[in-house]
Amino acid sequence: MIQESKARSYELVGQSARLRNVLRLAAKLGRGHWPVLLLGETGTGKELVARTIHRNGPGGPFVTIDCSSMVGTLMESELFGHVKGAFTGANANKIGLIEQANGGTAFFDEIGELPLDLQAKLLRVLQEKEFRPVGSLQVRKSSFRVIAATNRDLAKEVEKGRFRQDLYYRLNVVTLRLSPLRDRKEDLPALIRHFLEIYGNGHTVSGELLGLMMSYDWPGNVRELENCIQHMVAVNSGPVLHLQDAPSQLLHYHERRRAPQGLVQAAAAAAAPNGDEPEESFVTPVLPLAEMERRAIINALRYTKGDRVMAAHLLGIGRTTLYRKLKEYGIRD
């Protein structure tokens, strides 16, 4: 869901009801200064939603604080900064991430990974708008909007004593839960086109590969889809991406689907939208190429709900060619 392109910008991609609701709330939340807690699986685009909320606000810096990457004694220095001589190796004053976020937004990614002692210090910053750099006796001010994200159940973490209850309530003013990609597969075609525009060079996806991608559950969510497109563009030598270009997890999934029902039946099921059974059953172990092409066109039209322009794009053919083949195969809307 991150529009990186040549000049890095950010955009939420898709038209599903779930995504439209997130966009609506992000626009509304951007106008206020309330703390926001983003919940969702890894790869669902929590930082992107945080940036969207920030972009709808008054401005200022957007500072990402990755709580899962900060380890050991340097954690406090990363957050609050330090003064020269505070510890071995502190050869100069350092401004911490908290101070850098002053006047803007601090995005605490994977807030559930923050140790309890730093949770207490963060709570004081949120309440009093002040902190002290490591090794300093002087209090400094920093006021910012806080957006936190986690893939953990923070309420259960509080029950287990691994997350402070007072900090949880401080962060949990407005909660947004982001849906996994498997629950909004109607956004997949738009996301595939989006990433092909970023990483491809006029590449398109074959009907067979599109069917497989639509039936796959994407446990790594949009991040996995993005990596998948990058992989296929890197290994493919032609303009159309085919099944054999897919990364190993998709190929393994394809093989698991084939095993119980035979090669051909599973291939048809993989190409059927949303995992539905194909309309026609195979009666021969090998289909003529014309029949395979006819079924690929039918599946593409199903996915695009009859949009012939989009179907031609996904099939990697021109509109004129698609119209000719529709007439040739007797396919009606």
Ligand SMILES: Nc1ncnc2c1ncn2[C@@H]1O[C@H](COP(=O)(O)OP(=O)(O)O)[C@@H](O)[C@H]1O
Contents of the next structure:
Amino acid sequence: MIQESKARSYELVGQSARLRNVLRLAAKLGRGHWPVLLLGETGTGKELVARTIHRNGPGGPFVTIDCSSMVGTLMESELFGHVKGAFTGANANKIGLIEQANGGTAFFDEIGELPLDLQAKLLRVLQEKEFRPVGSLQVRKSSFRVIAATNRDLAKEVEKGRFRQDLYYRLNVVTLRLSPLRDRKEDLPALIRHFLEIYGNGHTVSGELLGLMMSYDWPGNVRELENCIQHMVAVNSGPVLHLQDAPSQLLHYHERRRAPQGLVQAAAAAAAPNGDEPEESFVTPVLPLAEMERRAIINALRYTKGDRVMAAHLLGIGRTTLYRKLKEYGIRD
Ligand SMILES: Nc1ncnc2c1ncn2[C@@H]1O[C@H](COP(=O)(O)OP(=O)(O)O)[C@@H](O)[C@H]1O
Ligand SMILES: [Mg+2]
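Got the form predicted alone; could you also share the form predicted together with the ligand?
The complete assembly is shown below, putting the previous chain first.
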């Protein structure tokens, strides 16, 4: 909960074509009233996109309903509320989340986790726009926009009988699929800068660390990146974050990457400061990708003493790709 207020910027950061497309769609969808189904691995920004869609709409409350936490008998009262005396401990009337969302957006997070009995009740709310609080004889009304998110393959869940088909059709009107971070690494520099601004204190990232972060796959996506930067800022008083400040999963990855051929130091060397480059350029938080690539190539060629075949091998690219890039960056032996 560090710096909660600053952290709660609901801005979608990144400049990849995929993210720009999501932003464009979110703006468009905000103006409509269709249910939206957000698909994507955990940490890809589904909730943030839901908020962005909501923000582009007419307003009202934004209520998150975490379906993965809905277990036991209390969940029905969470969703629909209850009247005083409905069950032991119900000392007062309670307004449920469905009613709180009236006039705004209900965001059903991890909808794939919703138990079947509640799926039936939710379907009814979506169809009739009415529900009954636990212990109440009276029907109440709530009208809201529906956005649902899941990291599961809902169609498969339907096939397996774990998700109601009618509810699936109801939710799956417009689908937006969020790419994992590893498929849009162009977003990394801006995201790193963004989180350093939120959590850091003038912190920047060393070239070597940035190189590692760029090649890591981020299985936990943007959430993992955010946690990683929080971790590094917490353990390092700064101003420059180095490789050794990285959390263990990155360090393990770094070790694994280095292990197979002792040669791969070239990769590290590619990002590390050396005599020919101005030192301060390595403490800028972000290097343009093209510049990183250019430096990586120059360092690989230096390391292999100009052996292009070996350099291409170390860089993990084909020989023709290397030749093309040499031309592109105007690098000569
Ligand atoms: N494009 C982005 N720009 C800025 N922050 C992001 C972006 N995508 C995700 N985040 C942040 O990463 C974390 C995880 O995002 P979240 O929306 O909760 O993911 P999901 O719901 O898909 O698991 C949140 O703190 C969110 O603010
Ligand atoms: Mg989420």
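Everything quoted here is computed from the prediction, not taken from an experiment. Definition used throughout: the rigid core is the maximal C-alpha set that superposes within 1.5 Å between two forms. Residue numbers count along the first chain shown, from 1.
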| property | result |
| --- | --- |
| Core-aligned C-alpha movement of R324 between these two forms reaching 2 Å | yes |
| Core fit, then A312 C-alpha moves 2 Å or more between these two forms | yes |
